[in-house]
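Presented as structure tokens, the chain that follows is alone, the form predicted alone.
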Amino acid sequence: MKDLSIYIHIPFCIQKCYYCDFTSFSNMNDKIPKYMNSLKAELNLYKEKLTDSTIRTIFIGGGTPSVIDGKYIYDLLGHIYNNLKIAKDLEVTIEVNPGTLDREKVKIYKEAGINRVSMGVQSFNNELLKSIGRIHKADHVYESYRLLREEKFENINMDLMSGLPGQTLEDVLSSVKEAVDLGVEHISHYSLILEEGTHLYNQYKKGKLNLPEEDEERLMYHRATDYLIKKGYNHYEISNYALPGFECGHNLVYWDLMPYLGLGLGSHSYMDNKRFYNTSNMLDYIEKVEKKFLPIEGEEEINLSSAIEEFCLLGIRKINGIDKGQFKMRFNVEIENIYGDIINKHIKNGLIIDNGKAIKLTRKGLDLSNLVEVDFLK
């Protein structure tokens, strides 16, 4: 049996955040029933192909999956369990936003087999939250967190952001400390990226954003990292930290370049040496699936050279780096035979180290990882 992971995209949300460029809609709630049925229908189109696969992780992302009725999530996961082979230690994650949960919904998640919850907190500063288009306040975080703990959820992630307009170092550290004090098992701490077409990007182009200077933003990252490590969190990927044993299995699938299937609008998949993605048009997606056509909009073959590049690009993001033994086992060649000059170059400039077992970023390299990544594109 082959291991496989599944990503499920729920594109509905209450309001689109000012930094978000994901496929999401705040004005299509009337499409929820038909869309959720389409997800099951899309899965059915893959059923025969997945007979020799064991599902190891499921990740329900968005949009905001927690804005829809819990019965849809329960029904969809039940359909997966009934039609595919499921690993005994299956990890099932759902993304939620504070303020969109109630006790009934949380109970349904538990009954549906969800055992990991990722909460989009971003900050505990209400003014900052408002400035980036978040509709919740800090009080909603505490209430949602309490509900999850009372229903015995024991693996909770909080997403936090730095580099936000008007944000200070003190604010970043305050939010990180608040999450740690609450006792979350996992923290994802991302820097703001201004994506073209978003509200914040447009404000930036007009000169209306008061963003932290680059040096200050990097200080936010390192001070937060140092604090989390001090508190016992394993820094296992550039932006991710976990208490021992709580690393996100689904994300590791991506970073280790393992196969996964994406269901729903705009979802990406990596299977059988192909990378392919679905349409992002709601009506097109529903129509194709109803007619029993896969809603794939584009695909590319991943040849040996591309697979090597991707393995390195994703692997260097992990704090443990690119495992040289895994590289040799997977591609039947020593990594130095392909990237020897590049490795030596970045060892000399202090961006990476080679400890004999792995190639990994230094502390300086964490700030300049893009310079390393671009050199792995041969």
Ligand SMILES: C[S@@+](CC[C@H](N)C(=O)[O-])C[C@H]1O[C@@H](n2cnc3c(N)ncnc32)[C@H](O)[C@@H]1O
The other form holds:
Amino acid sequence: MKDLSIYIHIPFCIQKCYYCDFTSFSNMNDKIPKYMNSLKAELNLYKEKLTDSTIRTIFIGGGTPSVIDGKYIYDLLGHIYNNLKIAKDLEVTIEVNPGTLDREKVKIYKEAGINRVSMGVQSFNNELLKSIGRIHKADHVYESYRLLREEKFENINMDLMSGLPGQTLEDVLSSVKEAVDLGVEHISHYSLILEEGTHLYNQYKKGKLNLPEEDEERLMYHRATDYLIKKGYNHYEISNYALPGFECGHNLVYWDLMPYLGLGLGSHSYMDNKRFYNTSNMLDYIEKVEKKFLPIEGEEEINLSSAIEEFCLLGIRKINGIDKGQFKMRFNVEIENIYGDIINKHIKNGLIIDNGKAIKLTRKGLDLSNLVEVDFLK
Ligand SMILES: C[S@@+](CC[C@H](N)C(=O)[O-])C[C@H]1O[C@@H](n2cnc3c(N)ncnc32)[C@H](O)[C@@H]1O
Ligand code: SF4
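Now show the form predicted in complex with the named molecule, given that the preceding structure was the form predicted alone.
After this comes the whole thing, all chains and molecules, with the earlier chain placed first.
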């Protein structure tokens, strides 16, 4: 039996946030029923291939999975449970937006076996939320969080963002403190990336965006990290923090370069030494799946040397770094034989350390991780 994870993409949102370039639409709700059927049909196309796989984690992401009726999520997960072999300790995450939950939905999620909820909070400052196009206010976060706890969800993540236009260090720290005070088990804390084509990007190009200076943004990151560590959170990946035992199993699959299957619009997969991705065109996706064709738009063979590159590129983002023993076991060669020069160069720069067991980023390296990452690409 092989372990496998499944990612399911739900591309519907109420409104497009100003920073977001994920595959998501605010004007396609009429496609929800067809799309949800297509997801089941797409899974059927893989069924035969997956008879010797055990599903360890499922991640329902988006978009905003919580905008659609809970019955679709229940039905889809039921279809997966009925057709694939499922691990006893299956982790099932759903992404939700504050303000899109009600008790009935939360109860259905519980019945459907969902045991981890990831809430896109971004900030507890209402003005900031409005300025980045969020539909919710801080009160919606408290309300959704209370509902989830009342229905006995015991593993909740909050996504927070730093480096937003007009955001101060105090804003960032007070949002992190708010999430900690609520008692969430996991926090993902992302620095804003200005993605081409987004509203914020266009504002930036016009010189209309008041972004924090780079030093200030780095200070936000380090102060938030120090605070979370002080509060007992394990900083386990550049942007991720968890109370002990609550690290996200699904994300670890990505960072450890383990196999996963992505279902739905624009989703990516890594299986059988291949990376492949689906079309991002809704009509094309539905039509292909209806005709029993895989909706794959592109694929790339991952040979030994690209697997080594990816293993390092993803592994270095983990705070524990690239485990040298695992590297040797997986690729049958010492990491120093492949990357000796690069490792030495970045140890000298002060960006990484080699503690005998692993190669990992230093505090300075956390800020300049991209310099290390590019060097792993041969
Ligand atoms: C698919 S979205 C989350 C789900 C949900 N739709 C929501 O927004 O609440 C995943 C997370 O990525 C982060 N994110 C999205 N776009 C980003 C960007 N341009 N820069 C940094 N973080 C971003 C946000 O924190 C967001 O919550
Ligand atoms: S951040 Fe989330 S809610 Fe906002 S547009 Fe992107 S996917 Fe939708």
